[in-house]
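In the block that follows, a single chain appears as structure tokens, in the form predicted on its own.
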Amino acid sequence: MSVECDKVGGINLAQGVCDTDVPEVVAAAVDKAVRAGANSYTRHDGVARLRNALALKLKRDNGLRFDPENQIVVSAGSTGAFYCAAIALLSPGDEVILFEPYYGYHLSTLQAVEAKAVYATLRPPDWSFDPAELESLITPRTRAIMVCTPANPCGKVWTRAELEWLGGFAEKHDLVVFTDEIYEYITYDGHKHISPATIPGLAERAVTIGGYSKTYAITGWRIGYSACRADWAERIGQLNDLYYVCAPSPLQEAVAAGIETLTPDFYAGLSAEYKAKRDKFCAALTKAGLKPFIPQGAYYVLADASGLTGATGKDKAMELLRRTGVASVPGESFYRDGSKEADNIIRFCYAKREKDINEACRRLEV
């Protein structure tokens, strides 16, 4: 979409690439990072300052205590992270749960392993899932869980009575649960994310992967992380190291003086500057018929497609982006083969810059 979307000039909101500012923090570290000489490899899990910096971090955000010396690897980028736990903790044939719709990597990467997926589902308008479902999944081969909060694609931000449930479920089952936090500074309307990996039950048995991509603007410079127990960390570190050896050594120290230095105001801002953004384009969509389902986290939105033209979500979502040009991600990218939901959904993504959002927004409502 992104291509086609350049073939016509229009305006992107398909592909999550936030192309909001930098920290000025963070930026001008990059430069001094460079000039002190840290360009070189780091050590296989990251430079202890950054490891530092994330335990700090995971303590006083998300109530996690982690050894930065043997509970964290830093690699390249969440997607990265999820990668090294994946193949560290999942064998040819696992199955994992994963909720539908789902994000695309999260698929990619348990097929890269050779694990099978097996999909549970996220009913809007507030994604809710049944539990009976869930317990109708398990099979002998049942290996781990993937939960995404708040969740691409459809801005779902599960509850602390979700995560108890989950824990139970997890303990009953002997599952791993992969977490991914990256969107976990933006939330709205009183939703607050909740660390799985907080609750009775996962402390033990959670990988939290997490990274700056998002919450820095920072998507090019792959600096994620993963932290759990320390016997899944080092086989985790251990394969970081053979897949990545590291993530890049200045841009380490660059997230590093961010995490040390923004304060609780600057991650309050960062919801409210998206919050507005999603109100404002959530209306424009309205007003354009495409019904939205309103995300309580993270900078997407899916969109109830029926009203346009085409039989799949890639048609309606063609016919959009030649009618308003404006790029949207169609429903298959998000759901399995031959799933109907998929016709009739297309995302997007609204981390742009005001002048292209109100651009977006003004294409929609003609």
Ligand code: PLP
Second form
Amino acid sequence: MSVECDKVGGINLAQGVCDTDVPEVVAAAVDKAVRAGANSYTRHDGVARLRNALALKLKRDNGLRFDPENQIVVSAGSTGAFYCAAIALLSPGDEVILFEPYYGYHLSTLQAVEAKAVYATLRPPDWSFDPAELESLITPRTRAIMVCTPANPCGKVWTRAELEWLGGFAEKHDLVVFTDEIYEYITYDGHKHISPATIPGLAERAVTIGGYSKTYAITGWRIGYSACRADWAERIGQLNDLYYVCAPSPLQEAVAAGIETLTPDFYAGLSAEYKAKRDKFCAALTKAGLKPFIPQGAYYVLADASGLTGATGKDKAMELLRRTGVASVPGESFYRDGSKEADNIIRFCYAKREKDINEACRRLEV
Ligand code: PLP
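Could I see the form predicted in complex with pyridoxal-5'-phosphate (PLP) next, after the form predicted on its own?
Let's see the whole complex now, leading with the same chain.
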């Protein structure tokens, strides 16, 4: 869609790339780190300064205790963190429960390690799930479950009650719980991010995955991490060493500077900034007859595209691009092949500059 969007000089609300500003303290720290000599390989699981900063942040913001010496692995983004965790803890043929609509890289990563994704349904408009359906998915090969909160693409923020249910479910079936919490600081309307590992029963079986691509608007820097029990972290760390050697050295220092320096106002400001964009953009979608499923967190919105011309989500996204010059992602990217749901859903990303959001709203409303 990005290629198609470029061809028509459209507004690209397809890709999840935030083009907002990097916090000054983070940007300035790169130059300082390079000049201070932070240009070599680092320890395979990250520089001590960043692991220490992450341990403090995980305690302060998430209520989690991890030893920075042996329980945190800094990786090449949260994508790298999940890949290393998946290859460390899964064997070919293992089944992993994946909620649909899903984030494409979660599925691709499972496929890359030859695990089998088994789909569970998130039901609109609130993206709730049916515990009975989850129970019915369990087989002797079920090894893990993936929880993305706040979720891409649907914006679901898991509640405490849902996570408590998950804790019992994971314990009963002895599951690893991979969490993707990359949008942890972006929640709306009183929804609060809860790290699954804080729930009794999950601390020892969760691999908490996060990163700074979204929080500091540095998607190209590739700084993420996983945190979990020490024996798993050791295996994940060895694979991180094999695949990436280490995350970029000066950029690790700069992210550490951000974590050390930025105050709670900064993180609260992110939610406020994205809420204003969400509200403006969802109002424009409603006016355009593309009913939005209002997200509880993250910075994407799924919209009901049934009013657009075309048989599939792809046809509809292309028709919208042709007609308005606004690019979205078709539902096929978030649902398994042949799914009917995919035909009537498109996703927009509103992590864009104010002028681009305004222009997209204007074009949609015409
Ligand atoms: N996880 C989710 C749910 C995402 O939406 C994205 C990016 O769109 C990522 C992970 C990628 O994160 P990173 O840049 O840390 O690899």
